[in-house]
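What follows is one chain in structure tokens, specifically the form predicted alone.
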Amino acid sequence: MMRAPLLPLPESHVMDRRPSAAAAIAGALFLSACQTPTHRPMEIVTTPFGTTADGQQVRLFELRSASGPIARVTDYGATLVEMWAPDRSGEMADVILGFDDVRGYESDANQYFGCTTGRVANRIAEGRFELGGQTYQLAVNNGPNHLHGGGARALNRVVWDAEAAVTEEGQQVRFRYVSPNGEEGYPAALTMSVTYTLTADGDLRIDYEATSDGATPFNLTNHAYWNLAGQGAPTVLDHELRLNASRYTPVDATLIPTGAIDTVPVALDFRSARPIRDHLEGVAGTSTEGYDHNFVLDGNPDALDFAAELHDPTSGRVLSIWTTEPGIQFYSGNFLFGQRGKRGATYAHRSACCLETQHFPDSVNQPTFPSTILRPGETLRTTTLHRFSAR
């Protein structure tokens, strides 16, 4: 297993677990089966992506690599819209779910496809937490709980400022948003950025950064739905998954962690690669209705470290994920319902899966979990790297 070099701890006043750019791309795999352009474009192509219901113009940015993979991102929700990767014979396919324009992302058919979720990704019990002696009540939008930042002003539903650039590392788009004090019930004004970089070697790196003028919980993730056979393929259950996790956080009937961190049982043991369907029956009849679990990563929490590998045996495509986050939520697309997506594709039940790097669910109410509280004077930085290959 290839590993990025370990890094020294940062200064104490900066919550920074992001490695340097050199560390983030160290050990990158050359994809010998890629279709390689004759030259790398010097400009990032920007096209209209539609108009929101309230009249805001939205753009789509195309990032290209010298080795083949292509990413397209939009300023609506700082969302990853397309991710093209080659199979073992060099044939390209778009391997994430999404929509053809912004109206699809505003619709009820959207289940957080490719978006940036927050201010706090995952669940908060009853949408309530205490901080600094004050109780805060957030939207309850997932049974009795708060999910993925709330309602109309959650981060996946706002238009971010965008700045595109070609750098020595590759092509990138930096999205920036200032969430005012009280937005979706959260305390403090929060200034954040999400930067997508597609390196020359075809790695997709996502860098998150945030500062705040007051104490507030903060936990971002990208919510891409992956099917390495291509978006619209009928199932993801034959994909082979490996997770660098020997522990997980058990949940109650409403999917809120109990506070325990337990060794993975057989149905959740992905330490050796195996098809997703192998032990699905062991979780399908539980409260999660399939896989929807937070795994505690065994990697080094102070460096970019290996988290997961997803492999489609038919196409040969492989997705490897590296992160500075302590956890990864594996979700097996349990509530996909056949909605229409990009280019007329149909997204069937369990036709894609999510591998969301993040802090643990309900951390703001779980004192034994790694903290998600961002305080004034601190800068939070995290990184997740997606590496594409074929075999």
Ligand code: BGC
Second form
Amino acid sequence: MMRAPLLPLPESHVMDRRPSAAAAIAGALFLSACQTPTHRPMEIVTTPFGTTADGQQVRLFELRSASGPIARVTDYGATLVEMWAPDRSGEMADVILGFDDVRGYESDANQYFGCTTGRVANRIAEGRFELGGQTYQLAVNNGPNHLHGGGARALNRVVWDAEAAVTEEGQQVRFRYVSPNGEEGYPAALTMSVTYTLTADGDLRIDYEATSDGATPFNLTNHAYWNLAGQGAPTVLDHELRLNASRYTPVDATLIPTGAIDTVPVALDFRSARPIRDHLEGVAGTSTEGYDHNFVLDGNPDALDFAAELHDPTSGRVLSIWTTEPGIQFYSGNFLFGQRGKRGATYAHRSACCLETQHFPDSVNQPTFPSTILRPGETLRTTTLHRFSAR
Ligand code: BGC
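Can you return the structure of this protein in the form predicted together with beta-D-glucopyranose (BGC) rather than the form predicted alone?
First the chain shown before, then all remaining chains and molecules of the complex.
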């Protein structure tokens, strides 16, 4: 582990939008720079990422792989800040939304960009649940419901401990956080780690681990917003999506599951790859205001199995996702409002989408859904893997 200053990518090598010929040359230069890095290849470079409003210093860690992809993660919210992947001609682009420093992540413009989301990802009806004969009331921060772990002490808003290591698999950062009993209204103290590993092959794997000193609902995800043309490109609606899901969990007007598990209707049928925009009108005028649905994965629930593939036909970039989780929330960036993000990019309505591997929303109140209750003595382990390619 070393603490040498990060060498920023020269502006001419930074590709956020659709490639030009000049950019292709720059990309090739960038790739060759990757192959002959100016710092030792086994080093994990760490740089300051600003100071939080309450005075905590936050860091950015750079993970590199021999095969090209580069990830940058911060200890604020155990967040994925940048993800660089090559297109079909080798040109690199940063394919997720985010901010240049921690103040951006603390601002109202941040809609959970790249963060670790929890203690319970997605919604809990009216922020209320019963467990062990007690009723718990959480923050109501999304209409009448609780969303993504609540307020100022939700997991995306706290600074995690970080430990960087180079392993046989690749470069990794393990973030650890102990959430005290009662934090954000949740019962029990939780000890968690979120480990980002960029393998030598360029896969980004996220391993989650947690133990608890009492029964508590728990459901972590990563909330990266993807645009495979490069962050700041105007829309993601021409990306083709394939989901390994023949069923989904329908929701009511406030996006709480009804409890049913139904076969996907035409608008939600992504079993064969197709452009996201094709049946958008089937969901745009509904309570979800676009795609914002939990899909029930058809894969083996006990294994790391295929969940989703996203393909940008223009650049050729492909993201495929494998997970041990039973569900995936496909959200088409319906509430992006043109906020300003990394390196001056603008994030227009539906200019990125999220593919959040998870247990189903409101599981704590839905007895027929797979349980999200973590109990003392158990160790919860889940994994989601992101693979980048081009065609
Ligand atoms: C939810 C959306 C929400 C978005 C951003 C997604 O996970 O499903 O309803 O608007 O996160 O907060």
